[in-house]
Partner chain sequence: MGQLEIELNTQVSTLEEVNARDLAPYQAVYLGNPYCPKHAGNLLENHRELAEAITRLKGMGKKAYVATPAAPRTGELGGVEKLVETAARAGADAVEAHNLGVVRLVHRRFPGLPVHTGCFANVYTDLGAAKLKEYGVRRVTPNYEVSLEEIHLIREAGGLEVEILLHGKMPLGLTNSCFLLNFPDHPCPQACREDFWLTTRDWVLKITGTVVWSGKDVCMLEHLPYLLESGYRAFRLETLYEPPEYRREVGLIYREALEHMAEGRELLWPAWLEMLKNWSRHGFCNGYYFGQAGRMYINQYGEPVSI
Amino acid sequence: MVELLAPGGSPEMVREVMEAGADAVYVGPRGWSRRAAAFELGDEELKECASLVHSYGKKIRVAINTLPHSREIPLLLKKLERFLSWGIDAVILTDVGCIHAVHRAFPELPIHASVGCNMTNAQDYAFFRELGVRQVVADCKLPWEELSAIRRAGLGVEVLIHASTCFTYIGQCWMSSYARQVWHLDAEGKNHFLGSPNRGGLCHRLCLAPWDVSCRHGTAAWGVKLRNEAFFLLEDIPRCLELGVSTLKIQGREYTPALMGAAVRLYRQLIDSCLASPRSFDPAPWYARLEEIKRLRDEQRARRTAELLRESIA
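For the sequence shown above, give one chain's structure in the form predicted on its own.
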């Protein structure tokens, strides 16, 4: 049975998506998961969420998709040992060295390779499987034949069905850090970077600002927008189910719990409807509901982006 995976940007959101019908939730420990601290969880919050999720009979994953320094690897392993004692079900990792270290330290812990690993071919899939990865979060740009290749490699496939694209590869962009980067060490010794999501901070979303393109003879274009758009796979969900995709994932830790609850309810009902009658499934009636969710999502994203752009030039 396919799994519906939802975001948990706060304890309130975790409860909301559980009530809405998610099969699993992913959360980020503060400073380790490419989000602003407001949408990550402190250790005690994470512990409470693990208990809550398991009370629903569902699963919780911890996203550690940043690129730590060498001295931070022991901190990561210590944190994971604590999280395992609270019953986390899997960990999402991006850094190859972290995947190797975590698998050696906790060989029974399921490791999912983040979309930030940017796998694009069968050799990538085989390599990560040898490292101990059990499931791959596929890049939004991967064609259907590559998703099939991941399955043939013996890995689970996780597909983003409600997300944002990026004009570059996720985890490989340093644009934000050129504009502004400050950092501080927390009590445990983890370095938190403001302006570098790759290193445990947040992105200022400079790619979403309007750009002027200059050349030797002056300005060639004004207000150019780079491609970074909303991404919805509503009508492709039946094909995902037919392909045997393991997980359908909703992004959105930075949105309101109510909005993510509405998104989860939509996809839960859509998936159940499709599974019940795959031959007669019609996506058209679902689009009206999706349009309202998209409208609210765009409003919240635009507001958050404006805040971050103001911070970047402050």
The other form holds:
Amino acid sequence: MVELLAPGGSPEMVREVMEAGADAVYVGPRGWSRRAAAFELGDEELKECASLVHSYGKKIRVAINTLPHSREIPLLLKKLERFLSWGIDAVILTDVGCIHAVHRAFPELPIHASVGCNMTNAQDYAFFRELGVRQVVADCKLPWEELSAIRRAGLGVEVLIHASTCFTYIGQCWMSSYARQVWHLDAEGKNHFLGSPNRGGLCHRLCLAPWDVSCRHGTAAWGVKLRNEAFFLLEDIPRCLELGVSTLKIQGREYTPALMGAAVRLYRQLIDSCLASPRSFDPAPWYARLEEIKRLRDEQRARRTAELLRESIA
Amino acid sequence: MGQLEIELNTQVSTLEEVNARDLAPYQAVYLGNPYCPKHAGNLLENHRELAEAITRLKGMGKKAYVATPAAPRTGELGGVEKLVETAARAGADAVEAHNLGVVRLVHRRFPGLPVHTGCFANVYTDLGAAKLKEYGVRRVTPNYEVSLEEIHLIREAGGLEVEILLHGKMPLGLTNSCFLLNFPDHPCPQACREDFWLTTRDWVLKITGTVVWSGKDVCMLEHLPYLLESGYRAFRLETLYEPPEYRREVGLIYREALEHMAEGRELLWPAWLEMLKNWSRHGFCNGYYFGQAGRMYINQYGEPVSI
Ligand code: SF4
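Next, report the structure of the form predicted together with its partner chain; the form predicted on its own has already been given.
Starting with the chain above, the whole complex follows.
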């Protein structure tokens, strides 16, 4: 049965998406995931969320998908040991060294390879499977054939159905930290690498600044944004189900809990109706419902982008 | 400090660029453009010319490393295998991979052929590097976001050779579709011969199709003595998408600096920096080596300065 995975950017959001019908939620421990600290959880919050999610009979996944300092790997293993004692169900990782170390230390713990691993081909999938990975979060830029190839490699496939695509491959961009990077050590000694989406999670979204494009002959264009758009896979969900995709993921820890709750409710009902009668699926009414979610999402995202770009010169 | 053991290397896309004059300062050359198959004359797309380029480099007494596509899809792996076969047959000294799948492919099909990983292979940690060693990797270029403090750890624990970007624009992002296709006045493949700059506030980036580059040139000249003292011996001058004169002149300045250092002669910082500046349109930075924002420049005294 396909799993609907929802974001948990705060304890309120975790509760909201559980109520709305998510099968699983992913959360990031503060300083360790690809989001700003405001949308990550402190350890105590994470513990409470784990018990809340389990009280619904659902699963909680911990995203530790930034690329740390070599000296932080022992700290990561220590943290993970605590998280395991709280019953977390799986971990999302990016760094090859971290995957190797976690698999060696906790062989039973399912490891999912983050979208930041940027896998693009069958040899990649085999490489990460050999490392101990069980499921791959596929980049939005991957064509359908690759999703089948991931399955053929014996791995679970996680597909983003409601997300933002980056201008670059995810995990292959350090434009933001080119503009601003601040090393900030927290009380545990974790560097938050502020400004680096790969390392600390906070991205200043340089791609969305208004860029003037010039060449030898003068200015070719003014105020161009590098393509970074909303990505919705609504009408292709039946195809995902047919392909045997394991997880359909909603991205959005930085939005409001109410908005994410609304998104989860929509996709929950859509998936259920699709599973009940796959042949008669009509995307039209769902698009109409998605419109309002999209409008609110675009508004919140534009506000956040403006804030992040402003902060980049701080 | 034995000068002969130090490798200055660079990268070229086409056979035309493989000539003794422009490559004189270098001991090794990466062949081919890993970022775009359509780049006119890309050696990765013409295996006969690639073999010829390797032979030419060997004739000049240089090492030949062969690049591979940075993000190949499953359907392209057959072509990658043929490319590596050509490289191996023609006597290439190593292949460079940005993609971990390509690392695995080379390790399985061409065991013994050394692999160097490029910046997009995302080597950030010592354990990551050590794992790649099991896959035939002999040299890593850590991701450019990794600081020198961390690079030291990668080298020590990984037991691998580490390559350092010494000068030139550094890639900041890799995407799958060509940005320049938005400009019909500059059709493919000529668009790549044109310099496109992105400017906002006082920031400048360079863009070449599928790669965004730093607008400033990374310049580690002032830190070269420290890098040598720390034991690094493989240095890249990034000259992909630069004119041949840039490759030659910048290389010659570093070569001269290395000679002065080896022979204990006076270090001519102001003169060398001045000469390098002639080849840099938007000034210098030194990337992320000191834990700062990539566009900043820290001089040899540890001061952030604008240069
Ligand atoms: S700058 Fe843009 S393309 Fe780069 S990581 Fe941030 S959002 Fe993605």
